[in-house]
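The chain that follows stands alone, in the form predicted alone, written as structure tokens.
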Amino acid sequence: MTDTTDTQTAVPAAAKGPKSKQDIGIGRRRFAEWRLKMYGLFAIAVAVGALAVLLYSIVSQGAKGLSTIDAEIEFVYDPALVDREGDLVKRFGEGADLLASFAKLSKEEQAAVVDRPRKTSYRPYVQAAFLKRLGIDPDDESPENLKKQDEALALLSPRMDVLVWQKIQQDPTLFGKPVKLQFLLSGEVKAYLDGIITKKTPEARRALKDGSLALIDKLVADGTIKYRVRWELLTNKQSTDPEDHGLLTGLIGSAYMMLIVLVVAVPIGVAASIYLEEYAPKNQLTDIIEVNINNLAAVPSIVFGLLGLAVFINFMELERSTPIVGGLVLSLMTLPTVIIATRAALKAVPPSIREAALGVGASKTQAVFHHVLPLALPGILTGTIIGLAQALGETAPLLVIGMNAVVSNVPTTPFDESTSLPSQIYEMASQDKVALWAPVTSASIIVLLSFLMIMNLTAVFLRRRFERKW
């Protein structure tokens, strides 16, 4: 009987030692793929840091500019202001009393009475009350009281006297009455409480001078200074102040462009799309556009902003610096990626859905707007709403056509001067006193990030509600 064969394989001799070559190549290989690894983690971190960093830079200044300051003080609206002109003198006589002649005209009269006197009449009134509330005689101009008048009127804002002259626009009954009012202090207060100015600032690298640094100071300790939520950065229009600046007129603008984008660009993608995939014979010259698409997806944005310069402005000869120009060159630059979203959300329906339409006896028009449009609508939805998203947050093509003007009328139709919010931000960023304007721009920001924020949960919220696992 013959001893049974070994199975084994013998193992040749030059293999033999501490580690085999085979044990060498699989450690290599798992090396190089927890390298791998280790680099996809370190470019996380990296992006993560510097998200967190760009984040807390953000934050940490836009809460400054989420707050203002003021001294609540009371104020007489004095019957003088009111007759600036003479007006009620000579229509009731040198001695009648100027409160109760304002008081028997009509609603329009006193508007018109009021509208008389320029914003700066009422500069002398809101300096004295001013004064006064911190004790200082607005009457002595001995020089020693006239510095210390100086010091105290740097902390007001320039732009108070207009604040007190739109108060009484609102509600001319105000002449005569003591009212409470909100004085609003310099931006250069603020920038000192917030710690971008300081003491060992020099004096002369600074509005304030240190007599002024030291009232602030005290009127911080009594309670005069108040810190508050600053509601008046969306209420607000543009300001050349930065403790007054609004940004009504950006959210209106931007507002109107969007609405632009949503009704232009949105029913032309998807239309273009649905043809391009549903109808479209594949051919050369669809292949053609199909590249030219893709293509201007990838086109920089100022490019379109020439565009538009050419064809609204020059060609069409729109008027410069309005929404419904704007809203146009968005709906240029967001109209292929509406359409490439859209022919994604459409390949992504399964071909056995069309073929289920069309065997029950549905033409292809039905098959494409009653079976595939309905299911590709949360893709649909989820790329309008990024493009949406992209187009608000665009600032060179709304430079070039002129959105970065100045506006002090808030926009009622898409025809009139405005801005966009954007725009704003790179108006704000661009002033020359950059401390003073770093934390209202900071909050503006905050602003545009939150909008961008919401349409984008708005975007994961539909995909999630109308998705289907196929």
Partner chain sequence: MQALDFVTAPNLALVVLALAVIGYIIGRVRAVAASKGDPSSLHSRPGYHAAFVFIWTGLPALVVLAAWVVLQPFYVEPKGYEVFPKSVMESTTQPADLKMDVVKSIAKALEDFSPEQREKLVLGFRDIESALDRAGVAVAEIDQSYMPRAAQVIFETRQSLKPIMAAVVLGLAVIGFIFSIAVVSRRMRARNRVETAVRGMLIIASSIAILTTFGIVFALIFDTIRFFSVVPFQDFLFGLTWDPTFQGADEEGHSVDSRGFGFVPLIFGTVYISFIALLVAVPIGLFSAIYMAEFATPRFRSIAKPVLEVLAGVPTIVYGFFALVTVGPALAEFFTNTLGLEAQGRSVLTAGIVMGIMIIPFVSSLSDDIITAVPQSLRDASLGLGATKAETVRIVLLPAALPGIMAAVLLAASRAIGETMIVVLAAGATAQITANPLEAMTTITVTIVNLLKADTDFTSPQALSAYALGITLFVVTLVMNVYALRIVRKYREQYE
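Take the two forms, superpose them, and find the largest set of C-alpha atoms that agree within 1.5 Å; that set is the rigid core. Everything numeric in this text was worked out from a predicted model, so none of it was measured. Positions refer to the first chain, counted from 1. First, how it differs from the form predicted together with the partner chain.
- With the core held fixed between the two forms, Val434 has its Cα displaced by under 2 Å.
- The Cα shift for Tyr39 between the two forms, taken after rigid core superposition, is 2 angstroms or larger.
- Once both forms are fitted on their core, the CA shift for Ala63 between the two forms remains under 2 Å.
Switching conditions: you have the form predicted alone, so give me the form predicted together with the partner chain.
For this one, just the chain is written down, with no partner chains and no other molecules.
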């Protein structure tokens, strides 16, 4: 040993008792053992700590993204606005009762009338209604009132005119009526209330100036601005602004892709495992297949994206950005996971089951399908769910096949353009105004992680509940 010289020189000084009680450096050696233990504990603490910081950072920011604020404001669908092109006036003559005559029109004609003014035409009316609610005169054009107006309008979401327009598109009978609407406030307002922007931030570097911030404080104090749960995160489509961004297209796209993985990867994977485990002779060919499957599980996911692009999009000419392509790519990726899990589950079924079946006259196939497979089912199910969870979180291959596009229509079939949950998170994370988008992004990550957690807990539950020890 390297330390022998050390110990030997130390002996004469330390040795008091009989010679057999030689000092072999036991204290130092125990300390070395203690040190190694501490290194290990420290390493585990670092890893667990990193996980904790990761989750804390997501949850603390995501909590902000899970709530939203709005202000209830009365908006009148003014005949002068809705009949901007003068269709009704032309038809019923100057001075006619527009509301009464509108009510007489057929549903299609009503829809045509409310469809005429463009979305942007609503802006001055929306702004006026907002200013009125805050007690600011929208018509007074004195310099100090104009400043007040600007400060107030900075709070309003630029998306509001579109939302007001959509509302009457859905229900033309609102024409001429006062309606109580939940006005959406801009993402900056929420950022200020969440403490992402503070009054200490240099005024030049924020969109909301001091006057606007003071106004927000006042509105929160008098209860005009109210907090509520942001259900729109699940029901809205994508948007250019964080305040009304939603995951709907991504949720649908991801759901379709999971369905395709379930239909494609699971049967093929289970069938492949049955062959390899129960039928295949041990030879070089099956050896190659086995090595191949293990390697496929470790191929970088983005390579599968390239495969999908070359085979499914360029060769088979399927549409880009569709769940069918994404689902097939993810199926190929999940296949090795399913195979490895299924083989382990089949291996765990004791040979006595097979022998008993064969002994009473079952054929090989009957023994496998009637006896071994049902007993292996819980293990297969667990592996499948874990594979699905992996596929759900996968992003890189989906970017390559264009699942990060902005989709204007809600997809109804797997052949429609769509996005996916993780690629939407990617798009949000790569926005320019990172700080403004961070809460929504984190909230979306919470949605994704919740799905993953549910899937993994189901897998754990299935394993605990049904796993048999032979």
